[in-house]
Amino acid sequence: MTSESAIGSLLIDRPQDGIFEVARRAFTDPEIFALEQKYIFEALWTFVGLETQIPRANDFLTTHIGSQPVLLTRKSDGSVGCFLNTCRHRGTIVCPFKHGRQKFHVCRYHGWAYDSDGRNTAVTEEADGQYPESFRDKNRDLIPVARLESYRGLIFASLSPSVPPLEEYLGQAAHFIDLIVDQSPVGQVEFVPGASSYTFDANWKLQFENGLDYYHFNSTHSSYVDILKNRAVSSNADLPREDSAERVGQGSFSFPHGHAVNWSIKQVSAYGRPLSNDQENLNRLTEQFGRDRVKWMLRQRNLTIFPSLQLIDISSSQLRTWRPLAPDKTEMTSHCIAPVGESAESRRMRIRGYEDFFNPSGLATSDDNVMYEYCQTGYVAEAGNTLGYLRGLGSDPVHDGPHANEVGITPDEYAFGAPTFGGETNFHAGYREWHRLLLNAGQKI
């Protein structure tokens, strides 16, 4: 069993003194895996789905919260409801599919049925069944999570009756995810048709790290990097550009509880976004949120809320969420987002994009995936703790600027460099909410 003392030596964390260490462990021991599964992944939000994947009564998908596979509906009322997704005779998994529309769920197993209030309408022969007189008074439902909210129209659920309200949770970092959904006429986001799922064998907290992770784009995806040069020399020099007067640069800001998010700031024709392809509605948002975050919305963003969710806004735009499997297995499943109402001409560019960068297909994703399981294999050495967190801290710390001002914002930090910066301070706040409820899983074990 991982004691107390043992949790405490995962981090070390003393940037007054320019260290910020993450043991390898962390990585690869089962005990650290079993209590992330249960304090972190099954005691946090966890976003289930968009409002827009289950518009008509009856519409559900099914996804997991942690190791636990959940039922996500719309009700009868046009509410959303959200249940363990297991029988409550034999435990089989009631919906064995990862969406449709139907009223009732009726287990493959015995028959026994639920309407999509999660009710129990139906037990197979249960007037022959002889049950004792009790089962008439026992809760056959399907269990509900503990919690289930929307923010944006992004449902997030937990099994932890006791996470704060999930605003409070989502704390600043939702101005990025409003960043994304205010791009839409109608205020809202939908995925286009056909996600992906895959794994790679490694742990998931390099997942975590690389969605914040800028300094290893050149050359982790040289080759892509080598493609963007040849097609900027015949890009389409009338889409926006930054105003010249711009520093260009590269930056983060680091919230509470873990989340953080990447940006970046290029004098390059608005880097093909779908939005700057569409000056109608660049007028409207213009118009309606002004200029500051409007520039804020072509920017590039690399958005992580913690533990398990990413939203990216780049040529592009990607909602991908990980699942741990095992310590050296994770589960990868990637959408690609987009405004509802956005342009036809929009549509077609961001499909284009997210099928060039993000597809496991695309240019990015495998190099990613081989990068993940050369660390997965290489921390298996015993060579100590890595000293892959301190790009940026030599740096004081600093909680507004320029840039926070014009989000409206006041970061627990911020940092901003060169192109070239690819600070890492920005990995430090979810490292540190890790540590912290590891530390509080210590004392209950």
The other form holds:
Amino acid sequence: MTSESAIGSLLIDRPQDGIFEVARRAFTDPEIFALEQKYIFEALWTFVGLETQIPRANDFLTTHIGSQPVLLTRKSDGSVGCFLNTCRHRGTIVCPFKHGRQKFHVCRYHGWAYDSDGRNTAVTEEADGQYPESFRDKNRDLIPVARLESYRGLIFASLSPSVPPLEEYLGQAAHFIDLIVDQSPVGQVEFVPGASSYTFDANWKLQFENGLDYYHFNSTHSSYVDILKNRAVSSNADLPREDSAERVGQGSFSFPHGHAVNWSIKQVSAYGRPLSNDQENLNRLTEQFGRDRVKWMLRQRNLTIFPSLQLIDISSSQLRTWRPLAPDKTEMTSHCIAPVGESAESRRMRIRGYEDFFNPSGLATSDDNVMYEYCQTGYVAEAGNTLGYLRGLGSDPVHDGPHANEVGITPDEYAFGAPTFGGETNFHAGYREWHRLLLNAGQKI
Amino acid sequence: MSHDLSSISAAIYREARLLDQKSWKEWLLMYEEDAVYWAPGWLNEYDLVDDPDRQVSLIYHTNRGQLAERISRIQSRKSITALPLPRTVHVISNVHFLDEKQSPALVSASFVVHVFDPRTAREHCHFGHYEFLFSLSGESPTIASKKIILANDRIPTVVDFYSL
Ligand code: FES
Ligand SMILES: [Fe+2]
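Please give the corresponding structure for the form predicted together with the partner chain, as opposed to the form predicted alone shown earlier.
Following is the full complex, with the preceding chain placed first.
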């Protein structure tokens, strides 16, 4: 059984001594996996969908919080509902469809019916059922999740009543959601139809790390980097540049609750971006939000919301979530996220960029997926803790500077370095939160 | 020159063999310069993506050069997905004209691609349907477009042109 001291040694966190280590069994141990499911994935806020996926009354979609199936609906009063997707009669999945629109969800097993508000509207042949007296007073409605809130059209749910309010949970990481949503003339984001799902045979934390990992790009994706170079030669597109006074490099901000964002500043984009391609929208945005904000909208940003959401805004834009299936198996869901109301040309460019880069069929993500599996099999070696989280520890942590000021934030940690910096201290916030939650769990078991 | 189903079937089998043999160069030459290579995504349980400019596909290429990029990525021996490359076996059947009179000819086939990954000793299948447009003006049929309808689209780790 996982003892408290076994949990304690999962993370050695002594940056002042130049040490930050995560134990290998954090990636392989089934008991830790079980704790993570219960005390992390089913205990925090989970992204469950976009408001624009269920715009009209009775629209619905199904997804998961941790391992638990949920049904997200647009209720009759226009608000959003989220319920455990399991029949009150004998537990059947009530709604087996990915998404759609229907007023009633009728359980196929014995026909109990529920409406979009989660209310039980019919118990089949109830009068003939010789139910005990007490049945009449029993609540038969679908069980709502404990908490449900939206931020800028992103809907989050939690099975735990004790999570902080969503805005508090997101904290200043929310500024980086704003930088995506504000690109829309109507302040809304949507998923481009055609989501995909895939699996890799590795621990979910490999995906968590990779979204924060700029260090791997040139080696893991060297074949893709070659392709980009070739394309840059063959294209004479007049791509927008950063101000020549701007120092190129890459950096990160870390926030409470384990969130972090990576960003980079390049003088010349190696490839175009949907936003930079739409001068009319750019002018409007500059007028509305000012130069600094638009500058940040055009910069590459990878946002990680702990524990299972990443929002990438690069040559295209992606919202991805993951669902751990086993210590060594993870299911990914990937969407192309886009500002509502962008031009048809920008949208086309966004889609092509997305297909080019992301998913197991793309030219970059496919390499990452294979890399995670190499890590997973490597972690089985009993070779002690790795040296994987030390880049960036050599300098004093920076807490102010032009970058944070421009975004208008005061992050817990701020790192910036050369274009080849590849700082790893931005992994620390997530691992500290992960460890804190597991230690709490250790006290409960 | 008129082509019957057997010459088109032979072309489809040849394409599969070239992929399994990793004869990329010859494989690429079966495609026309402006060939469309399209693996649409699924919108829901029943419907496929049908507008690549407004919906997301798994792969959507509109010329041979984009396929050549995928080949160069593998041949550079820099792509982690290709070190080592999986072994594949394409099994194709049910070849038939969807529209005999149309030119180029619209042909459908069913496929199963068995994939064995020597890296992990793991094996899986991709299966679904192909829809080809074959140009019949030359000596042998050439591919004007290939649409790959992947039925099992929860994809294990990687999928690429050689495993579809
Ligand atoms: S289990 Fe749903 S009606 Fe019986
Ligand atoms: Fe990557």
